[in-house]
Every structure is written in C-alpha cells, then in structure tokens.
Amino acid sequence: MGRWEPNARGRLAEAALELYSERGFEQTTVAEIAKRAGLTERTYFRHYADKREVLFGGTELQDLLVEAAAGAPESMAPVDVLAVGLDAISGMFEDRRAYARRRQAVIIANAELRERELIKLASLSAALAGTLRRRGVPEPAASLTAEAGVAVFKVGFERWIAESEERGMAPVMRELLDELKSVARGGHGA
C-alpha cells in the first residue's frame, strides 16, 4: 500500500461498483474491491460488513429521513411530514444520478441484491413509522403513511434514474406524492 489517502469508504464503494459492473456481483471478491481501491481487506471490513453492504451505504438515508420527519413542525399532517422527509433525502442524491443508475443496474441484475434492497426499504418504513408514532400519529395511520412514503420513494427513484428524466429528485418525489394524494381523495391521478 502506498501513502494514506482520504475517503476510504467512498473509494471502496466506487471500486465495488466498477467491479460489479465489469464482472458481476458474484464474480467479484472483497480482496479485488480492496485492491482496486488501493486498500486492504481489513480496511474494507472496517467500513462494510459484507460485499453487499457496500452498495447500500449503511443507515445514512434512514437517518436523514427520520431526522427530517422528526424535525417537521408538530402541526403538519403525516403526509406533509412525509414530504419533508422525501425532500431531505432527495438532497443527498443530487449530483449522484450517474452513480445511482450504475448502482441500480447492478442491483437489478442480482436476486441477492434485490432482496437486500427490499430489506433496506422495509427498515426505512419501520423507522419512519416509529418516528410518526413518536409524533403522536396513531396506528395504523403511522404504518400506512410510512409504507406509502417508501412506495413513493421507490417509484420516484426509478423514475429519477430513467435516462429520459432531467428533473432533480425532489420535484419527481413531490409529483408522485401529489399523485398519491389525488388517488387517496378518490381521483385517478394525472
């Protein structure tokens, strides 16, 4: 190894994505990822539990969503709290669309990674529902709002990474949340 360089976590994530895109997830080893990043396997495991987790970034997304929802004005309706949270997490994706497209292509190509993504989304929903309950939203409204929010995020993310989409993530999320509100009021959407 050469001289220490900063951002080991980011370098590992980029190296993993490059290798997964080139060779496939199953054909890539942690040793190869670490080598590509100019690091050791030991350093890899200080940052990530396994070779799947490198694509899912820990709890940063969940923490940001929960923090934004918890900090929303108390007078806000649950669906509006959801909008605050979606706006907050949209900000973390700005300038990362190309990376997000490449990452999603790797995930779609592997059943194990698709399963991991569903687990992460379920955790996101549970965390948001817990935050809504702490804000005084009763069940089942807290869980329904959280599940709907994750559905908006999932569909919005897929739309945002589409080659034809040029808008930022926040406007895409807001449009879909408005669509959901319209459907809930008995409309048929746009």
Contents of the next structure:
2 protein chains.
Amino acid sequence: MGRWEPNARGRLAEAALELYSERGFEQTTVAEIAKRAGLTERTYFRHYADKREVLFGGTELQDLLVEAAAGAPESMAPVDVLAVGLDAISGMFEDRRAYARRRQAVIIANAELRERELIKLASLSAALAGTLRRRGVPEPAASLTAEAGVAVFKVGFERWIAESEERGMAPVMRELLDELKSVARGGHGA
Amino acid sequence: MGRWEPNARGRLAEAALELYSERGFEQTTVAEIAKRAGLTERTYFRHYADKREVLFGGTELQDLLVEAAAGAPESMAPVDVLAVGLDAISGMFEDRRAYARRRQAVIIANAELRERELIKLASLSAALAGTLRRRGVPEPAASLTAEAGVAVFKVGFERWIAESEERGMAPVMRELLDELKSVARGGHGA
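Hand over the structure of the form predicted together with a further copy of the same chain; the form predicted on its own is what we had up.
In what comes next, the whole complex appears, and the chain from above leads the way.
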C-alpha cells in the first residue's frame, strides 16, 4: 500500500468504534483496529497518538471552533462569538449522529475514555479562551465565556444524541445558549 | 495507636502535599505519606481511596455544595441557588489559600492529578444538576446551570489563588457570577 490511504482517518475511527463496541475498549489492540480498517499499525500512528485518540478526532473540533471564533466580526460580543463557534462545530457533526450515539455508549462504559473526553473539553475551553483574549476580551470574561461555551456544547451534545431528538445540532445548540442566557437572567428553566 | 486519630485527614493531606512538592507525585508512596503524618497506611486508606484522592478531600466540597443548594429557599431562581452554593463552598476554603496555592502547583505538574481534578469537577456538576432537578428545575436548565456554576467555581478558584489576589473567595466568586451574567447579556467583559 502507498503512503496515501483514502479516508484513512475515517476508516480507522469506524473500525475502532466497531471493535470497542463488540469487544470493549480494553480488549482491543491498535493492530486489530488497523487490520479491520485494511491499514497498517504504522498508518494508525500517523493519524492518532494512542488507542483513545481515535474516538476524539485529533484537533478537528478545536480547530473549527477556534477558526470560527477568530473570524467572527470584530465588534461582536463574546456570547455571540460563542454562537458563531457552536454553529461552525454543528456543521461538522451533521451527518454523524448515528456514529456519535454509538461512540457515546463506548465512552460512558470506560473510565479512561471518560477522562480523555474531559481533557478534550478542557483543551477546547482553554483554546477558546485564548482566542477570545486575542479578540480583546479581558480576563476573567474570556475564560468564563469559554467555559460557559463548553458547558453549552457538552449539554447540547448529550441532548442532540438523545434517542428522542430529531433536530439538527445547530438548533439544539442555539436553544441551549438561549437557555443559558435565560438562566443567567434569573429564569427558572423552560 | 488507637482507631481514632486527631485530624488524621488534615495531617495526611498536609504530609502528601509536602512530599509531592519535594519529590514529585510519582516518586511518593502512600507508606511515606502515612509515615510523615505519624499514621499508618491502614489509616490512610480508611480516609482516602488512592494516592490522588488525598489532594481532593473526598466528597467534602460536593457535600457542602449540594447541602447548601438543597437548603436554599424553594422559590429561588437556579442562578441564585448557585450563588448560595458558591458562598457555602467559599466558607470552607477561607483559611486554606496558602495550601490551595501549593496544591495547585503540584496538580498542574502532573497529568494524572489534572485528570482527577477534571473528574472531580464533572462529579460536582452532576451532583449539583441532580439537586437542581430535585428542586424542580427542568432539563436542560438544571445541567446547564450546574455546568455554568462549576465554570464559575473553576475560573474563580484560579483567580482566588493568584498571587495578586487578596480578597476572600466569596467576593471573588460573586464577582465571577456577575461577570457570567453580564457576558450572557451580551457584555464584552469588565
């Protein structure tokens, strides 16, 4: 096989999720994931640093969020920058709800994966706070806005993958951000 | 030594922090912590499940927050319940700033400890969301308020332990909660 593998990342992610669902995370090796994807272990490690990372897509989510936030109009209020960022992220997930649901079941079942998820969310928050500071938002508003944004994303993501939810991610995120605004104003929850 | 050791928890926490600061977290054993505290390993494990937990005080913080939130007046808006909870937590930390600063330096230096901290914050959020739901706050407002509350606590805690900060924790937390409200209203940060 050549160095370039069509959609190697996606094939590895799908193979990993299949194996983690069938056998459990602990019982699966990188060699098995690569084999199922029709790729080599070497290719795996070109794309993902370890066995956990394959479920978190590297820095794709963070890059999208940061790029969208950095590119928002200069005068925009931080909370509206959040809305722009959440919209951008939502686009990336649009066709992935079935995958996201299966993935969540695997993550919930494994403490190491739950830890990695929390670390990813903390990195996301730190990266967004940095972007807001570069936009001129002072501290502690920058960190607080970023943490609140990640809170919306976290709760919104869980809602979006719920069995009963049929809306796309973008409207779910917008609803959650509105709910946060309402709660902050002293509302009791819709 | 008898089964009851005066302030065993506090002595173990202080001994652990000293050793983690001096030698590093990895290089310290539970036996050494117990010895430095003048206690036995057995006593250590009566109080803390593992080597990390000694820096996180078990469930003390969570219990305080949940108790305060559960006991707030029935008609109180979720965001005001947050304020009550943050006030209660702040009381517990009042005399511990020097300890908190040393502890933070140790946690920042170790990935395992950073992970445990994130897990603790996630548990705190889940417990608070449960309390809010029991108070009649619907989802997703309950989870969102809890996540926002933990965001305020996280950013406020970092601010409170900053070298330049001289105010107590309670006013710092109140300021951060006000900042969150302002950001949610479309403010640009104080």
